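What follows is a single chain, given as structure tokens, in the form predicted alone.
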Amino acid sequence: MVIKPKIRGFICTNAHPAGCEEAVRQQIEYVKSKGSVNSPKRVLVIGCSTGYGLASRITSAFGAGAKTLGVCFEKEPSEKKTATAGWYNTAAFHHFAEKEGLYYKTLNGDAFSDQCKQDVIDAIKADMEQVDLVIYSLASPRRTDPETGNVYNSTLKPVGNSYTTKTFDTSKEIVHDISLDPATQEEIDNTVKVMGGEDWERWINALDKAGVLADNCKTTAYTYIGKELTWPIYGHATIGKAKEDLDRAASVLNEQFKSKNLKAYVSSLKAVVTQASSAIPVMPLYISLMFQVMKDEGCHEGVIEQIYGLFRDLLFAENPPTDEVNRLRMDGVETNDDIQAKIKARWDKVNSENFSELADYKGYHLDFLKLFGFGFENVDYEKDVDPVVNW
């Protein structure tokens, strides 16, 4: 079939297999061009198929020659319907890893479930003995608690007070005000259940109990903190409460596994276009403005640049610099006062008429399309392609 993007609201409902392969290839080429990183050689990536998780797997494999075991939850293709982008990304990763003789294995299932954890443990025992690095990079809107069977849904709301701010409607392409009511305590608690540190802790405990967590293992969960413009809907909102719980979990893990010399960090990364960030009010407008400022300043980075820098400079350093709550910070350029002042100056002025002048929505939208394998100049989107791609 000929596959063209089908965009509905803030999501694209299909994906292009050749485009997704090109996206993975370009990330691999970037890592190779920058040289090797001092990463552990047995790596588990929980949430491995898109965004920062995929970049982590690529950096581990092609920057350090690591064996990688990935966990994701993706929909396979049929003859009439494409797979999810993450499915095609993973197939492409397998293809390139195979060509270079790298070990890879991917388990497709619910990472929150105990069964998935057991399947991962069995795979580690069979092929890797133990893991030295655990990347936790899940971005799910809901979670089933494996102990109770209760299903929890996350909520994107401010905490404490109602909040009115600007946003950009990507379907109508207009800047307008949006008002959000504050979250209830139940909504806050549910969001923490889904996006907080509880499942990360369960993973580390399960791996340790099974004897597959190596001494001196490192683990990190990814977060976004942001600054003043995004705090009301991100840092100081329901998502922010969940992210605070990641900090709690990191502290607990470091204390609990001190005898194994485990190092657990939350890594704060810059804002980028992801399937998750596209759904958050304010973020398409903020990211479009931020892209323009950072590109003008020559300091823009995407997903693979951020992760390669994290691996090279911070995550495996003997005593890496951390912030006041022991986070690793890769977002320092975005959040510095000078860059933020320039973004805010544009934020105060922006409206539907001048949006295209002040913001890099073209770059934002292209990054959005590339998430699903569209928008690559060297891919022929008029060509018939088979949507059925197997791992």
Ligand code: NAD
Given for the second form:
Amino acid sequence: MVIKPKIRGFICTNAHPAGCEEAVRQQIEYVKSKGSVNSPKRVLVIGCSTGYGLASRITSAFGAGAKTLGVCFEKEPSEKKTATAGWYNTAAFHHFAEKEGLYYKTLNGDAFSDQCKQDVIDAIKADMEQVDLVIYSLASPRRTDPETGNVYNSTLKPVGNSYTTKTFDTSKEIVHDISLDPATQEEIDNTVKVMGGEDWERWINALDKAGVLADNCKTTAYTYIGKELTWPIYGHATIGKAKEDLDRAASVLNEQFKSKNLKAYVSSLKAVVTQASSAIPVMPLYISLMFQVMKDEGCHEGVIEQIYGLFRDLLFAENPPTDEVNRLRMDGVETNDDIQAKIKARWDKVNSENFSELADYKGYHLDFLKLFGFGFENVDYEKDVDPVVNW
Ligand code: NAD
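Okay, that one was the form predicted alone. Can I see the form predicted together with the ligand too?
And the full complex, kicking off with our chain again.
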């Protein structure tokens, strides 16, 4: 079939296998061009198929020759329908890892479930003995609590007061105001249930109980902190409350597994275009303006640059610099006052007419297409391709 992007609102409902392979190949090439990182050699990546999790898996495997076990939640292809991008990314990762003789295994299932945790433990016992790095990179709109069977949905709403702000409608391509009602306490609690630290803790406890968590193991979950422009909808909003719960979980884990010398960190990363961030109101506008500023300043970075930097400079350092809540910070270039002031100046002026001048929407949109394997110059999108690609 000839595969062209089918965009519906903030999501693309199909993906291109050859383009996804190209996206993975380019990330591998980047890591190899930068040299090796001091990552442990037995790595579990929860949320391994797209975005920051995929970049973490690539950096461990191709920057340190690590064995990687991945967990993701992706749809397989059929003769009539393409797979999700994460499926094709994973197939491509397997292909490149195989070529280099690197161990890989991916389990496709619900990471929040006890069954998935057990399947991972069985795979570690069979092939790796133990893991010494656990990356927690899930982004999900819902979670079924394995203890109660209750389903919790996350919400993207301000906390406290309603909030009116500018946003960019990616389907109509206009800048307009939106008003967001504040979340109820139940909505806040549910978002913490989905995106907070409870499941991360359950993972570490399950791995430890099964004897597959190595001494001196490192684990990190990812957060976005941002600044004033994004605080009302992110940092100080429902999702920010869930992210604060990650800080709580990290300190509990550090205390609980002190005798094992486990180090649990929350790592704060910059805003990038991923399937998760494009679903958040305001973020496409903020990211498009931020891209323009950071490209003008020569400090633009994407997922692989951020993760490679985190792995090389912070995560495996003896006593890495941390912020006041023991977080590792890779977001300093985006959140420094000078860059933020430049983004704010554009933010105050931006409207539908001057949007393409002030913002790098072209760059944003191209990154968005690339998430699904579209927009690569060296991929022939007129060519008939088989959507059925197996792992
Ligand atoms: P993403 O949507 O690209 O990736 C999410 C991953 O989670 C995928 O591999 C997906 O398959 C997996 N997943 C989702 N639900 C699952 C489930 N139930 N079971 C198993 N796997 C499941 O998201 P991302 O933007 O890379 O986000 C990863 C983390 O990084 C999140 O914690 C996010 O808050 C954080 N972060 C993102 C940004 C950003 O700008 N995108 C910035 C800083 C931090």
